Structure formats: C-alpha cells, structure tokens
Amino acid sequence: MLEKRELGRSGLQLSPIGLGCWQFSKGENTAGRYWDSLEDTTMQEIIRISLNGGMNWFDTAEVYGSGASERVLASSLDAMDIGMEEAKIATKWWPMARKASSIEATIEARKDALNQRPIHLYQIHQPFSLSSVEQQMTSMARLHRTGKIGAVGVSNFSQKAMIESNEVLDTFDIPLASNQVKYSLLDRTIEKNGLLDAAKEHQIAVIAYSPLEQGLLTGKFHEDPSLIQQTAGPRKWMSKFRSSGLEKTEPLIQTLRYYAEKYDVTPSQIALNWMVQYHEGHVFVIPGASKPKHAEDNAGAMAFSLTREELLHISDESWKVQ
C-alpha cells in the first residue's frame, strides 16, 4: 500500500489518491447536470469503499450542485460515524462574479453544508474573481489564522498566479499547499508549460483532476465505442471520444493493458499508479466514482508499485499521443 504523504508544506498528510466528489452533485445546477444523479445509498457506499481502501480525503466544492456534494459527503460520513479527523475534506470557494470579501462572508455556509466538519483544505476554484490574487490570499490567510480552515490551496491557477499566491501567503508565514489542475497521461500540458516544475521548486503539491480523462484511460470506450453515446454530459461530442481520437490513443491503452495483465489489475489502476509515482510524491490525484466498483478500482491503485523502468516506459508511450 502506498503511504500517505504531505500535501506540499502544509503538514496535511493525505493518501496519494483521494475521491473527487463532483458526481455527488445530485443533478442540481449547471455543474451538477454534467453527471447523472446518484442515489444516496450509492454515494454512501462509494465513500465507505474509498475509506476502507485507504483513501483518507475527499475533494468537493461549493459549485458542485450548489453545495449538494458537500452535504451528501458530510451526511454520509456522519451516518457512518466517521471521526472529524479520520476523513479529510477539501472544498472550494466559487469566485465567478464575486470579490475576495465573499471568501470570508460565505465560509459559514460552507461549514454548514459540511455539518460543521473541518475544512482541511480550502481552495480558490478558479482564477476569475473580481478581486486580485493578493486580496484573495489575504482573505484565505485570515480564515486560516482564525482556525476556520486548514491548508490553503488554489485550483486552475496559472504558473504566474500560483507563484504570486505563494508569495502573498509567505508574508503571513502560511504555505500555499496545492494547485488543483487538469493532468493525465493524455494531457501533460503542465509539464510543457512549466507549471509542474515551478510547483516542485516551491514545494506546492499538484492535485490532478480528470486523471482518467473521464473514463477514456479505462479502455472501456476503446473496447466498446457504443458506450460513448450512453454517457452523460458533453463527452459524446469531444474529439478524443470520436473514432479518430480512440484510434490515436489505442497504443497507450494497449500499454496500460499490458501492465494491467502483469500486475493483475485494471488499466485505470495502472494509469493512476503512474500518476502518483512518476513525479516522486509531488502529484496527488482525485478520480471520481459513480459506481462502487469505480471506488474499489481507485483505491486498488495504491496497492502495488510500478518499477521506475515501467514508469518511464509508460511515460514514453504517453508522450507519443500528446
């Protein structure tokens, strides 16, 4: 089993893989309608399996169903009598058409949605606030100093905005814990634009969302393309899900299948294991789960270790399809 690791310089010890909870939005608001609505019992089972599999943290957000995801997560943890520190919670403030003052003004609403469970990591969801990075980080620092949140993170921030956030927080003697960005074997943009190198230099963890490219790296759509038309959201219209996209990525899928057979695991577990090991602890991942078997698969990705040679081989194959 892969060990827990520190999120940047925050002191927060997290499993390399956490559960992304966007799917728990219950079909509410625009963001929530991206996914099919799940039954409460299904979501609770997904959470239970994730915890039992060694995952100790959950990533949610205000915008996921206008707090529906936060409420489901907290009520499920309460129903299972999970201790306040046993399950770590990361959530996010939604900045669109808002000023930095909203960060502090809305924190009690976030805590209420989470049934007063601790917010171990609070993140700015997008860089599109009406206030400056300095103003946003100052508000986050005040919440941190008053004990209303734990670590401070950002999401979807550019390299420049990430470094500026870190510099502002440094004046309060608070580290920027993480930057949550899109990253996978099929999207290595942060390695090409310098963001990942900068994060490593400043000891800022990267939290990768969409690490399985919305299921593409499981190989199931390559095996049966007809499944694409059954998916919720806009996936069916994305170029990477078209026949030409599937053909382009088939060699990488074959590589994942080869190692999956070797380790008696699934292609998605190989992809996730690569994500959390290739950069030697700097990257965390938050795959989602809409079925209990997805949660089992996610957690199982921490139960083995690819060799350095295998990690490099998969990396080489990945670069061929960028």
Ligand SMILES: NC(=O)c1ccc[n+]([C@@H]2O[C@H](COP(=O)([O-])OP(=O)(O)OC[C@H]3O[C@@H](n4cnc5c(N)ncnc54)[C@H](OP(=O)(O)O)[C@@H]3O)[C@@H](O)[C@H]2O)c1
Contents of the next structure:
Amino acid sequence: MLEKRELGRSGLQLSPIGLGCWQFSKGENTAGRYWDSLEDTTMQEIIRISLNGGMNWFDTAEVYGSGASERVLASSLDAMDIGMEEAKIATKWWPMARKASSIEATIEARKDALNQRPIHLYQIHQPFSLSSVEQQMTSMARLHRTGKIGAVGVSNFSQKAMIESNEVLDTFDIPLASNQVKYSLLDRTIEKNGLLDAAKEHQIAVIAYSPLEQGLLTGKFHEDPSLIQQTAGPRKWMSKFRSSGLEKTEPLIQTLRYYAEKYDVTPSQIALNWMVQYHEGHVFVIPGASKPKHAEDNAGAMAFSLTREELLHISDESWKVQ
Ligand SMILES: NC(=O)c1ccc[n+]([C@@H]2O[C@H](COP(=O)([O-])OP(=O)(O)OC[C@H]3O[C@@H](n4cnc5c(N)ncnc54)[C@H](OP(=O)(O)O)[C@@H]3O)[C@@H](O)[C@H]2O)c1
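Having seen the form predicted alone, can you show the form predicted together with the named molecule?
The complete assembly is shown below, putting the previous chain first.
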C-alpha cells in the first residue's frame, strides 16, 4: 500500500489518492448539473468504500451544488461515526464576482455546510476574484491563524499567481500547501508550461483533478462508445469523447490495458498509479466516482507499484497522444 505523504510543507499527511466530490452536487446549480444526481445512500457507500480502501481525504467545494456536496460528505461521515481527524476535508471558496473580504465573511457558512467538521485544506477555487492575490492570501492567513482553517491552497492558479501566493503567505510564516490543477496522462500541460517544475522547486504539492480525464482513461468509452450518450452532462459534446478523439487516444489505452493485465488490475488503476508515482510523491490525485465500484477500483490503485522503467514507458506512450 502506498504510504501517506505530506501535502507540500503543510504538515498534513494525506493518502496519495483522495476522493473528488464534485459528483455529489445532486444536480443542483450549473456546476452540479455536469453529473447525474446520485442517491444519498450511493454517496455514503462511495465514501465508506473510499475510506476502507485507504483514502483519508475528500475534495469538495462551495460551488459543487451550492454546498450540496459539502453537506452530503459531512452527514455521511457523521452517520458512519467517522472521527474529525480520520477523514480530512479539503474544500474551496468560490471567487466569482466576489472580493477577498468574502473569504472570511463566508467561512461560517462553509463550517455549517460541513457540520462543523474541520477544514483541513482551504483553497481558492479559481484565480478570478475581484481582489488581488495579496488580499486573498491575507484573508486566508487570518483564517489560518484563528484556527478556522488548516492548510492554505489554491486551484487553477498560473505559475506566477501560485508563486505570488506562496510569497505573500511566507510573510505570515505559512506555506502554500498546494495548487489543484487539471492533470492526467492525456493532459500534461503543467509539465509543458513549467508549473509543475515551479511547484516542485517551492515544495508546493500538485493536486491533480480530472486524473482519469473524466472517465476516458478507464478505457470504458473506448470499449463501448455508446456509453457516452447515457451520461447527463456536456461530456458527450466534447471532441475527445467522440469517435475521432477515441481513435487518437486508443494506443495509450492499449498500453494501460497491457499493464493492467500484467498486474491483474484495471486500466484506471494503472493510470492513477502512474500519476502518484511518476513524480516521486509530488502529485496527489482526486478521482471522482459515481458508483461504489469506481471508488473501490480507484482506491485499489494504491495497492501496487509500477517499476520506474514501466512508469517511463507509460510516460513515453502518453506523450505520443498529447
Ligand atoms: N479545482 C477545479 O477546478 C476542479 C475541476 C474539476 C474537478 N475537480 C475535482 O476533481 C475531482 C475529479 O475530477 P473529475 O470528476 O472532473 O474527473 P475524473 O476523476 O477524471 O473522472 C470522474 C468520472 O470518471 C468515471 N470514473 C471514475 N472512476 C472510474 C472507474 N474506476 N471506472 C469507471 N469509471 C470511472 C466516472 O464517470 P461516470 O460518472 O460517467 O461513470 C466519474 O464520474 C472532482 O470530483 C472534483 O473534486 C476540481
């Protein structure tokens, strides 16, 4: 089993894989309609299986169903009697048309949505607040100092904004723990634009979202392209889910299948194992799940280790389909 590791220099010990909880938005608000609405019992089961499989943290956000995801996460953990420190919670402030003052003004609403569970990692969801990075990080530092939040993170921040965030926090003696960005074997932008190298240099962890490229890297849509028509949100209109897109990425899926057979695991597990091992502990992943079996599958990606030679081979095959 892959060990827990520190998120940047935050002191927070997290499993390399956490559960992404956007799927728990219950179809509420625009962000929530991206996914099918799930039953409460299904979500609780997904959470239970994730914890049993060795995940010790959950990534949610204010904007996921206007708090619906936070509420179902907290009520499920409460119903299963999971201790406050047994399950670590990462959530995010939504900056749209808001100033930094809203970070502190809305923190009690986030705590209420989470049934007063601790916020172990609080992230700025997007870099488009009406206030400067300095003002946002100053608000985050105040919340950290008063114990309202644990570690401080950002999401979708450019290399420049990430480094500036780190510098502002540094004046308060607080490290920037992480930058949550899109990253997968089918999207290696952060390796091309220098963000990942800069994060490594400053010991800021990368939390990779959409690590399975929203299901594409499981190979299920390559196996049965008609599946995409049964999904609720906009994925069916994206070129990568159409036949030409599937054809382009098929060679990488074949590579994942090859190693899946070798290790008696699934292609998704190979993709996730690659993500958390290739950069030697620097990258965390948060695959979402809409079924309990997804959670079981994804947690199982921490139960084996690809060799360095295999990691390099998968990397080479992935570059060919970028
Ligand atoms: N910070 C940000 O701006 C941002 C943006 C996007 C996501 N996120 C976070 O990152 C998390 C993950 O990203 P994501 O949901 O976009 O993409 P993802 O994790 O790559 O894909 C999740 C989807 O893949 C399918 N899936 C997952 N595991 C599977 C398995 N083992 N077997 C078969 N299918 C499987 C499911 O699709 P079906 O539902 O079709 O079965 C699931 O809904 C989110 O939940 C959220 O917490 C953050």
